[in-house]
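The chain below stands alone, shown as structure tokens; this is the form predicted on its own.
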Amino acid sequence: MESIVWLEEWLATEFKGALLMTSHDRDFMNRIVSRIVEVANKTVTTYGGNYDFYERERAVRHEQLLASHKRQQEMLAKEEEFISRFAARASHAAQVQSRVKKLEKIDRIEIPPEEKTVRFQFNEPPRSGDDVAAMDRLGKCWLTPDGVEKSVFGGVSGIIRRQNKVAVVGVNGAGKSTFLKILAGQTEPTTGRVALGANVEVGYFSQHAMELLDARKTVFETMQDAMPLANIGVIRNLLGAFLFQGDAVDKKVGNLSGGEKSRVVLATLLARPVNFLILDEPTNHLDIRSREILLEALQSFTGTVVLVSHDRHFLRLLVDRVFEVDHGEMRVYEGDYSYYLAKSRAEAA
């Protein structure tokens, strides 16, 4: 995130010349761009101003058209009806061929398709203790290749307690994934230990995730596998709601984009009876309206989760505690992403 910060940076104030590009990042385009060059239906639609301006001027126009559709429709409805009505009478035959060519020469509104999304009821989890994750004196030390131990963090306390959603932040390399990673399990650490509280089931997602999806089966029958007793009808609207509609689900997973293989990793995840959610960079590969899908299901999980992510957009929307690891050390922001930037900033100042 620091390095899209500079970036950012650099091009706001230093940048001389022109940029054109493509980005999932709604922050990084809203202090970026002055332009939006939309690609959609066989058309190549200009908009002026940042994405947020896109959104909402995309939406007026929308309205628009489907309102010049209407009052089209109706015209040509009426005058469909004269003709039909007066075809067969000769005294009105110059009128009715005059309306006939007025016909042939409008240039008819069409309403492109619209960006099908399946609503999905998600089941309500199993409630788990108030206390979902209890970490005493916690550290993670590897070694490097020459035999010499690298601290990772060392001793981070605290208590994730039920329904919080938490955003871990820090640096590249600051071991973010690998504090995830003892979470979920998946790795031991050196020192201390991590407790999980009462009816805690954890669902945890990485990049890695995506390699041991079987490259032979469909997108159906990787679903199919992760709800075995789910009929067709149930497993076909989770998949819609992740985008994965009509013959999409008999797509092989092994043809699928990075994205596509994201999508089908989350949607399996969220499918399961868990409380406790640990993402490491789920927003990765996903575009916007993917991002948007994913980020209304966490909202409305009533469960706990702790992720990693890189979309500021994302975070701000999403979680009300931060965990920032620097330097080896853990710090806890008792707040929403907007309150951690802030702190942080006057921290540093």
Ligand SMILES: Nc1ncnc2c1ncn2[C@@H]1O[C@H](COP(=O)(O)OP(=O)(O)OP(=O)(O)O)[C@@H](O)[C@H]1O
The other form holds:
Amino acid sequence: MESIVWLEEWLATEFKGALLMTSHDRDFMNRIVSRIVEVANKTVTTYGGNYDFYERERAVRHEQLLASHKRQQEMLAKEEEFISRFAARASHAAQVQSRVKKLEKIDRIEIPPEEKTVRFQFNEPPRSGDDVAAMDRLGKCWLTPDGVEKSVFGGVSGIIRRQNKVAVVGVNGAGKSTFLKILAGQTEPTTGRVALGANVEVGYFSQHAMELLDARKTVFETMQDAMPLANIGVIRNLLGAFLFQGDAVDKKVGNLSGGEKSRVVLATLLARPVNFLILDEPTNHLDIRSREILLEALQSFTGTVVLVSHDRHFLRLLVDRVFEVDHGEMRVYEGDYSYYLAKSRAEAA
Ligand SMILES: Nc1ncnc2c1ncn2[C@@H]1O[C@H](COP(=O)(O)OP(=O)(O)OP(=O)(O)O)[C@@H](O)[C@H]1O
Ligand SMILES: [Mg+2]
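Switching forms now, from the form predicted on its own to the form predicted in complex with the named molecule, please provide the structure.
Next comes the full complex, and the chain you just saw is listed first.
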């Protein structure tokens, strides 16, 4: 995040050239760009504004297109009715002819195929105890290659409560992934302990989760393995919610793009009846639309979430607590992401 903000500031203030970029980070684009070029439906369309403007403007233009399409359809229907009514009458031959000609010349307004989005529905997960994870003076040391113990953090105590949505933030290498691994039971703490509450079912998405997929299997087979009791319709529906439609479900996992692989992993993860999601950079490879789908899914999730993400828009709309890992310590901010930003800025000043 700090690196993104640095780059953002450098581009906005220092860089004097022209810039053409692709990005999946809305906030980044909103701060930097003054035009958006959309490549979709086999055409390229330019919008004179930032990403928020583009989104609003695209919706307005789409409405206008629908309205003119409707008007044209009504006009065409009238003309065609006239033609068929008088086609058989010699007295109207000339009029009918000219109308047929006129109709042939009209460019038909086409509506681009609606991007179908199936909304993701969680199966209501079983309810966990109110204290989901209790941390008691947690600490972690890793062994460096030359056998020296290096402390990542220590003395972390606190409770993650049911339905908390926690963001874990900090610079690269601060220890975010290490913390999540301990919570998920992927590695033992060096000191202290963490106790999971009653009926807590963990779903863990690691920063390297995609590497664990079987490249030889298809998307459908991968999903089927994750939910062997589900029927074909349910599996297809779930995959549809994660933007795998039609024969895309038969693609081999090994041939998928980074974003597609993440979507497969997230789909298999969210399909299970888990109530404690531990997500390490799930937004990383996802494009903006997929991020929105994941965001909506997590917003409606009735369980507990702890996640790392570098997408500020995502965090702002999701989390209600922020854990900051900084120089071996963890600071807890009891508020949403905007509260954290304001508070940590005030502290730094
Ligand atoms: N298995 C390991 N063995 C030795 N050192 C490790 C191991 N895993 C992580 N570390 C070290 O622990 C520190 C914290 O790493 P961690 O992956 O938790 O950081 P992070 O905050 O998730 O960073 P990023 O934002 O880059 O994902 C780093 O200095 C890293 O090199
Ligand atoms: Mg990490």
